[in-house]
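Given as structure tokens, the chain that follows is alone and in the form predicted alone.
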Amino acid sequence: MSSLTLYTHPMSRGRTARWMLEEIGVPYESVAFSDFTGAMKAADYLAINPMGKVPALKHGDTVITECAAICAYLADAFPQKGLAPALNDPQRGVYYRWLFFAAAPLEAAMMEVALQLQPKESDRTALGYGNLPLCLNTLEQTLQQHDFLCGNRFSAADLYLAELLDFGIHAVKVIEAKPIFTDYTARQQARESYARATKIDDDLFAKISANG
């Protein structure tokens, strides 16, 4: 089996990638940066991700960046874990829809509000995501019908969305803590893989903080 290496920071989107790796349940190495400058902007890491950001994942000689792409890649690389509908399953399209809805329109709309950006209303169509209320309304409609995004089972799309909703509710506080969102998030985060991943990153952050 090709080796897996996660490049991350314990207080970054790398937490989502780690949860996905813990969900996959195969051995992997972790390279944790202590800040978002320094080594993350050095030539060695820029050769892996020229953007100089985390997470990044190496699987043998293959490099995957962008958190949703890492989730999608791992689900396909380890199909025996059942974290994505099969290619011939009608739910595959639903899976793609919500994974990339979260990664693109929803996150962009969240960060617009969090950073207090003020695009012109006439530019909303060009932006592609409309606005945050529209995104959340769209999401609510499907969460009212299903416990999970793809039928009745957990997938990488649920993992990614749960992390993003948690971030929006508790970190940047741009999403109202409605039961439809908090119950959904709690359902996904009840998994043992989430507890393992969270402890690893919390312990890493404590170590980094202690070392100044």
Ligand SMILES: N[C@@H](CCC(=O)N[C@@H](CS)C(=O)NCC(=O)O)C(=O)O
Contents of the next structure:
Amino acid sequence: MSSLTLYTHPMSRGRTARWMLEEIGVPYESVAFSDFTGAMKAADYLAINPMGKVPALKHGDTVITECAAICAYLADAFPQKGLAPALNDPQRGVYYRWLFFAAAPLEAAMMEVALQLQPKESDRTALGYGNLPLCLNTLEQTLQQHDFLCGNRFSAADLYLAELLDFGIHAVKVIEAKPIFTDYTARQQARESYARATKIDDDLFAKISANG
Ligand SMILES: N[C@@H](CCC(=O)N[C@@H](CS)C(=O)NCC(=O)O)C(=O)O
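Could you please show the structure of the form predicted in complex with this ligand, as a counterpart to the form predicted alone just displayed?
Let us now look at the entire complex, which starts with that chain.
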């Protein structure tokens, strides 16, 4: 099997990628940066991700960046884990829909509010996310009908969305902690893989903090 290496920081979107790796349950190495400057912006890492951002995943010679792409890639690279609907399953469309919805419009809408960006109201038609309430209402409609985003079973799309919602509710506090969202995130985060991944990153962060 080709080697897998996760490039990350323990307090970053890399936590989602680690959860996905723990869910897949195959051996992997991790390179954890202790800050977002230094080595993350040095030539060795820029050769892997010229954005100088984490997470990045190397699988053999293939580099994947963008957290949602990493989740989708791993689900497809290890199909025996059943973390994505099959290519010929109509649920595949539903899976793409919500994975892309979370990674693009929802994330952008959340960051607009978190960072107090103030686009002109007249520009909202051109903004792919419209606004945060619109995104959340859309999501709420589907979560009212299903415990999981597609096929009534856990997938990489649920893993990605649960982390993003959790970030929006608890970290940047731009999403109201309504039961429809908190029950959904709790359902996904009840998995053992989440507890394992969280402990690894929390321990890493404690170590980094202790080293100043
Ligand atoms: N679109 C990227 C965003 C990656 C990203 O912005 N990562 C942040 C940490 S959560 C980062 O590495 N920031 C360092 C910097 O930009 O200097 C993804 O979804 O993976």
